[in-house]
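Single chain ahead, written as structure tokens, the form predicted on its own.
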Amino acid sequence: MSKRFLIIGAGFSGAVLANRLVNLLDCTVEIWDERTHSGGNCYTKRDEETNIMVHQYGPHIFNTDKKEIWDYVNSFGEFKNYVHRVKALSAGKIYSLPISLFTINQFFNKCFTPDEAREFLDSIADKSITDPQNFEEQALRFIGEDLYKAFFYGYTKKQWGCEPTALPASILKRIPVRFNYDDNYHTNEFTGIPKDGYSSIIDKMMDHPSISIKLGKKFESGSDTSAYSHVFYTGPLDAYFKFSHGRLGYRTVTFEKFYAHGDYQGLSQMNYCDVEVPYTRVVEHKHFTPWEKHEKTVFFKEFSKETGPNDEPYYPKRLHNDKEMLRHYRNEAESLEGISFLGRLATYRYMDMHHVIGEALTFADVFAKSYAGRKKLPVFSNTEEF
């Protein structure tokens, strides 16, 4: 008899484990999401003024350097080369990112070679600083004063909302440092956008006979899913349980819209760095498809906030309290039966797009070798690190 599984959430991680159960085992999966839309914050639609297409939640860029996770999500739509270039703005001047030599010799006004720049970085740096305890002193122990400053300080502080001496040193394990001129913002081996969006991509996973899908249908736990023989949660771990052991800390973003006439910033993505601009960066779309051309333009103000009861949650903030309180909602749902969860929601973590793909797809594969197998069926698809 064909089995019937619950999938809660339609971004890559539920349209991702729709995609391969189908075609491991001989079920039936349905797939709700309370949006009423798919994608999860990978959705992405045409602007009704301007025709460009948006990333509706903040912009995507897909990277990877496995050649699998590449081959299978051009399996579902064809993506175009595309090669990300950040630059920030700080006390009045334009700056590459990440710092690369060519960031150091303007910012120093130097002409540094590669050994040079790497000598003089290492003659800045704090030394005295051995064993960093937060994330400001990880940064100065890498860069020094005048780089973390005029490029990490306020921004920083306007994303997570507080001094960056309050945040732990793991949130910035290390801070990428090129000596060369290479001002490509990611070093992946295979990038690309999806020519015709990512909410094209995913709705292709979910298309298939064996999958049905209700949006606007809002899951709560305690519902009865006995009709299912098992259920996948990728939403918020902490909504799961009605937040008993207390709200994770998470940063949302909010945005503002904005229209002109031909090109507003000349690139897609410009950091604000000081404190005094309220907001983080400002994202202009047109620039992700440079393939199209278009005569008006679209661009992003973000913002970022505290995460309230009706906000989207973006950024897990994972501070020592946070931790605390996964590992009790962690201890909690692993004595449970017929659920498991996944995606960055349910395991409250900061994941990139092909991260999300790839543990959908190793987790998908367990599970059906364990259910065949009549075997104890994973809870997470992680196994987490306090």
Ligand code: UDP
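The term rigid core refers to the maximal set of C-alpha atoms that superpose within 1.5 Å between the two forms. Positions refer to the first chain, counted from 1. Quick caveat: nothing in here was measured; it's all calculated off a predicted structure. Compared with the form predicted together with this ligand:
- The two forms, fitted on the rigid core, differ between the two forms by 2 Å or more at the CA of Ala166.
Let me have the form predicted together with this ligand next, following on from the form predicted on its own.
Below: the lone chain, stripped of partners and molecules.
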């Protein structure tokens, strides 16, 4: 007899998992999401006043080095070529980000060649730091104090609400330093934006006769799920356990929306690196779809703050005490049966879309194999704890 599975959350994790499970196993899948829309934080919708496709929870640019993931997402809809180019405003001047030969020459008012710039950065880097233990040490070790203060210190303090010394070095490692004039914000081989928005891709993944979706349906742990052979939970891990070990630290983002005629800032993303400016960045969505024409424009100022009980969790902070708490939650989860945890919120990690999709695909394969072979089922999509 066909099995019934329940997935909590209709974001990329839930959609990819559902799509894969119905192809691998004789099963039906029900997906619940407490929001009234699918797509999780990748939800896109055309703005009512301008008809511009807006990434409702902030900018999402698809990037991956893995051809199989690129081919997979492209099988659900067309991706148009889009290269993310970001500028940063620091102390009244506009610079190119990530830090490149252009940024270095602009900032220090020089005409360095790549080798000269490399040598110069090496001379201003703090070599006394041999094994960077946090965000600040990582920055000082590789770009020195002036560039760090101009582009990272203020922005990071606003974004994360703490001193950069409290944050892991891995956050800074997301951003490259280049000794050429390449101003692509990302380094991945495949990059693009779905022509009809992310929601169309995610909805297509779930568009299958064996998959049904219930929106506006909240899952409470402890509720009766005996009708299902297995539950997959992609929501916040601490919420599943009713915060019994405390709340995992997250930053949330709030948006202020503005309209204008024509072009407001000339590109999709301008970062505001000075700590005195209350927002972190301004995102103008019409620039994500240069193949479309719009007379008006809509843009959003992004503000970051600590996540309260009624806010959407966005960025996992992963401070020392969060990791302790995470260990308790993971241990408790490992002792449960009939439930698995996957995705950004359930594993409490700062993941990009391609990470989430890749992990959900692998997880589905491992689960299906274990399920068919009556082996122990995986509880988490990631094995490493941190």
